[in-house]
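The chain below stands alone and is given as structure tokens, in the form predicted alone.
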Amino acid sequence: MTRIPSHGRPWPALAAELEAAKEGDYAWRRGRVPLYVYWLNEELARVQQEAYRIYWSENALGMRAFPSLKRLEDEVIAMSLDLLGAPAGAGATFTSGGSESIFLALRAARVRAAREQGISEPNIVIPQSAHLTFNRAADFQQIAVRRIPTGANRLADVAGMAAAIDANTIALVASAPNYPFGLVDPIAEIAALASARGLWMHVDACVGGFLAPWAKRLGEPVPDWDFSVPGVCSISADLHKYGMAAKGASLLLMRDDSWRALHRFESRAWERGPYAGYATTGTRPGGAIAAAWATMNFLGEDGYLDCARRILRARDVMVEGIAGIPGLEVLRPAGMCIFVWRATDKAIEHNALAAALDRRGWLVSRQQEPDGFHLALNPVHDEVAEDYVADVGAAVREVRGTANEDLRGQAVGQTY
């Protein structure tokens, strides 16, 4: 199709060529997809989509339209600052994913800089391991992004950060977790070189935000990364990752209310008056704002938790499964929901494995730095834990000794 109909459809058959249109992707319902999609159950699915239908035409850009609205973003940002332990004062912007909210927080360190310090050509000192959406926003911002090599833990180095800050550096930034090995950096440490500093800290839990607290809940060893921290001035957090909420949800939460003026745009340059937002985006669904709503009261505290049990025994399984397997090894420690996993017996070439798991019906995720496979779970993975583990098992019988070229150079793995 390359232009409108001339005359219009019905729906039974626009609804048929869409499913249709489907039929050649993978199966992420059935846990066959290992990022992009966060997925519970179809009960889940329909609170959202519910919700989302009931404020499927109000804009978030008018709230004085649509003062409900303005309720349920107030009542969403309250839980989240709550869940990550900020101070009385603290205050949050509802984005549309953690590109937003990371663009926002460079923005917010951009200005604060250049008003109080006069840095006109500022930089930022962020881990190797920190999402490229970090240099996206900067090129955006003209702000200089300093990577800093891991330490052989794959975390931060804060002793390399230190030594990389300058009279322009702005902004250190650490994740809870990193996205490519899953792992919390050090953050008290970075937040306290932060402050030593005078620089703005911000923490990219855009993964873990809405996971990281129900997992320490259920007793695993999260190191304090949330506002508990004294340093951190701000936190980008996705609901629609862990937050299980539809997409087009994420937050970006500040230690202090005021903050979130440095990252306002406002203006009369135009004949029509004032103009003013804390987002980048004007128009914003409000569709996205209630199934956040939705789904943060339907599952509750209890329903989280369930989530992050099911992570945490899907990974395990996984975990100890593929490390049993001969020739193959996990990267150690694994993280919460992600980790990686690769061949170490040269028989097992890694191309001729991902074309082999993918003839299985499983998306392959391929980590570059080190050459793997890499995972993120959701809940829906502890119902296929076993079967991914077997799958394995026989790809590797499969190919061991055999080569393929076709998937050479994959690398899956921008989510933000």
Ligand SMILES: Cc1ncc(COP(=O)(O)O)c(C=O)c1O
The other form holds:
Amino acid sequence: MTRIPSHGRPWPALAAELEAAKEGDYAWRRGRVPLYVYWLNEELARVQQEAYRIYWSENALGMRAFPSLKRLEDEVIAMSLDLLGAPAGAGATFTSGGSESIFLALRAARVRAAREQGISEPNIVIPQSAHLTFNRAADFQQIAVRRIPTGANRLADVAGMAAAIDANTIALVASAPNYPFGLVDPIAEIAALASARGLWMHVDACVGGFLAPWAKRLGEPVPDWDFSVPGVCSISADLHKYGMAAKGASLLLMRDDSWRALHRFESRAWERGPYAGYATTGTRPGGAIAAAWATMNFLGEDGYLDCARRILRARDVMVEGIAGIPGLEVLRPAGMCIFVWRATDKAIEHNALAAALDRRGWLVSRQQEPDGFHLALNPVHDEVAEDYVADVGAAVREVRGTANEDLRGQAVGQTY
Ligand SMILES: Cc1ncc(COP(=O)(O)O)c(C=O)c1O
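Return the structure block for the form predicted together with the ligand; the form predicted alone was the one displayed.
So here's everything in the complex, that chain up top.
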């Protein structure tokens, strides 16, 4: 279709067309997509769809018109602050996603440094493993990024970060966990460094914010990373990842609610009158807030613990299963929900293996450094972990000693 049709078409025909259009997509409901999707089951999806529908047209830009939406947002924020060990007086902003949360965190650090220290050419010091969206957020705001190579353990190198700080540094960053390896940085040490140097400290828990607390309760070793760590100023935590909410939902949480003013825009220089907000966006979908609220209340602690239990079990089955296939290895330690595996036997060529897995219906997510296969698990992987291991085994047997150029976009660097 290249232009809007002259006459509208009935919904049943459109619905059928949309369903048919999806036929060639990967089967994410059956765990075939190891990124992008956080899926428990149809029941939770229906709850979210209904909640979204009830607040379908409400616009969170205008809370004056929709006080009920403000209450839902406040409750989502209060529940999240409680989960992440925030002290009294903390606050948060509901955003469209992890990238916006990170954008606002850097904005706050930049404004504070400009006001209090007159820094006009700021830089941030972050581990190499921090998400690339930090570079995008920094680029938009003319902030230089100093990415410090991680140590041999693939964790942030605190001494290296300390050495990179100069008079123009405004913030340090650490991940809980990072996306490439799923590992939690030594956040207490980095936060202590930030405090000692008077710097903003942001923890990127877009992945772990709504998983790490439950995983820890289930016995997973997770170092301290949240507001219980002195010196942590802000945390990004994605509701639309392991918060299991509908997409378009993340939080930027601040140790002190008044710091949110640092990323607030406000102006009256307009015929129309004042315009103000904490987010980068104007219109904000009420449905995303309602769906997040409904998800948290529908799952409850039991539900989140169940999600975490499923993810950890899937991780254990996959990690042990893959490590048991001759010629393969899993990078250790595996993260709580993310891990990377690769072939160590030269007769098993990664491109051929990727193509063989793709033929079996698995979307392959290739790690660039080191060359390998990356998985970010979600609860549905609990149901298919054994199938994945079996298919990896079969794919290895199939491709041993062969190379394959028919990659269908599964090559290294085609992660996105
Ligand atoms: C650790 C981490 N931070 C930030 C982001 C960005 O989140 P979003 O895609 O919601 O903008 C991601 C996305 O995968 C992530 O893994």
